[in-house]
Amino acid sequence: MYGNAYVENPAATNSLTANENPIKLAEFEARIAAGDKIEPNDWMPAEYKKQLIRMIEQHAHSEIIGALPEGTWITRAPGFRRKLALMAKVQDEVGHGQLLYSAAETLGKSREDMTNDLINGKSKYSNVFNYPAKTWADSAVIAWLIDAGAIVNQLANSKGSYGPYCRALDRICAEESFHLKYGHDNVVFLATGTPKQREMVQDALNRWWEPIMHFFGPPDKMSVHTEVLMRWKVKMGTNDDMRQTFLDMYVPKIWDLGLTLPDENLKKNDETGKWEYTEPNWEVFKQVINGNGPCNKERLAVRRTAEEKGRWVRNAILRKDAKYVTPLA
């Protein structure tokens, strides 16, 4: 999953499961604890499945999205071999996102309505998806280190209580381990390179440094919701546990390579074990989340021209538009 979108819900959490039956709620609420799988012609509370919705559907999108700022280097990936390990990449990342539609489907929501939900700015992506990717360096930085940030927490989802989204994060995060090996590899090249690379992959980690940050979600005492999603597990770990497993598994890899990050305060603190550090701008990430970041109009754009050009092809195969179906023999 890539990262999570900033929803502003005054409800309190006990105002979730208010209109629900309680006798299925408790019988939903035990099979969850007993580590069931709940299958979409189960019963499920409506607060469940709205967030579910919300959670697959902001995955699926961040997927699709994502790949336009990696895309954008394939034709100038420096050599043949890193030209084709991106084109693989990226016809990855749409895959999962078809897979994440597929599961979102389940749940009653239209892939249609999901796709105009997107391109009309209802629907949320990632936050990191909407910097631009200014040199090769910041795509190195983005295949390493947000895959990475998507790999902590769709290892946490996958051992989620919704069978679908479960099923689907299991095959996309075999794929990520490839992406992970690429990214970091790219990154190591740089670092070890010329002054100039060097200097190159540093600038890149020192933009990116504060949307990485963003990427897990507002902290949790900003969220309302966190304790009745986790008993459900809609979501498998908080905002802040998230950062902490990334900041532990990749802070001490960036500083191995000699690599500095843009935060004086970054530390990890010996007696709790916890990192430290500067807290993010929130505002920024609220601002960007809500479709007032640096790419987020060209993300749009390319996303909903695609949808356009493309909707005769759809036509076409769901027969919608007869003059584009050859007749049948």
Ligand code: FAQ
The other form holds:
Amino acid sequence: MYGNAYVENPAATNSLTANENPIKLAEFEARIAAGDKIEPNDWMPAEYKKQLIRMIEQHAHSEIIGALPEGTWITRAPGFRRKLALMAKVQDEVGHGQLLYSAAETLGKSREDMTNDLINGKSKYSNVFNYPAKTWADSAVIAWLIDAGAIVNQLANSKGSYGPYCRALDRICAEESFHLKYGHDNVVFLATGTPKQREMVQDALNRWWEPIMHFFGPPDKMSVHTEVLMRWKVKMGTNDDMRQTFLDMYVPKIWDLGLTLPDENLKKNDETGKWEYTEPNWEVFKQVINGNGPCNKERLAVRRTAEEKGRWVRNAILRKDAKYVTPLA
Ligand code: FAQ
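Mind giving me the form predicted together with this ligand, seeing as the form predicted on its own was just shown?
Shown next: the complete complex, the earlier chain at its head.
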């Protein structure tokens, strides 16, 4: 899928801009180099717009679908305080989806089209949300480490070039940092609890490690879009950069809790300053992001049902069906 499309040199990237007005393109790139934000009505290359729609839309879908694995634990959260915190977190994730859909809409794709592309399986969403949250410890690992991964990526990209996306990311990161603290607190509680609780959190960590390694995207040499996205400061680091930053920040914290990671080759090379690890299985990743993960069908079915059951509400709000319009409207 992505291996043979890897864009390795500027000449290849330039083919994506071959039809653009060279003067406008040069002005646009000068603005990007100067650190300007590009706003919706500004001139932009067609490829920039296309890439942004793809990436922001996938991100929005990930937040909405991402609410589902943890959402299954709301009714079973251990204790009222944790239930409240989890409900607030899940609600935040859905809110992030709304912010991101609004950012993508500024580029001309309607929310209806984005939703249809998601439920018809045309648009992707993050690999990690295709796995089940089997125990309460899974929800703790998601809230700590998936949110941590998301922050690494989004904090960097919030310094990027497209104004509406960056502003959405600023707000999202502020909330994600609460999620991370909530998740860390839950993991610490389990890791320092009874042998059974410790076993539960270790087991969850073992199951989530490979999906987390996949989360940052394929290795740079296999990435399709990184080069053009970095050229235009949509992505502010490569997939491998982000993965390294995450490993550097979180592996020591995981080990400090006395937990282990299911990769005996995982270690920091003091000479290069880089983490070395066993390459995760990218064939599994490819299957998962193309609709064949353990929960893909279930996730899309839930989203489809929500879409169908909520249609009358949207119609009423948008006044598409006079029957639902109240006298005050
Ligand atoms: N999952 O050429 P690249 C969150 C696809 S938010 C699925 O390297 P790119 C909050 C990629 O789309 C999580 N697909 O792609 C939360 C492309 O396929 P395409 C989401 C993936 O765009 C926490 C192909 O592989 N975050 O977690 C993934 O340069 C807890 C080739 O890849 C964002 O979306 C993947 N992991 O780099 C919510 C951040 N990786 O489209 C609830 C914004 C790659 O050609 C609970 N996105 N693919 O068919 C990005 O930073 C980038 O899009 C990457 C991928 C880094 C994800």
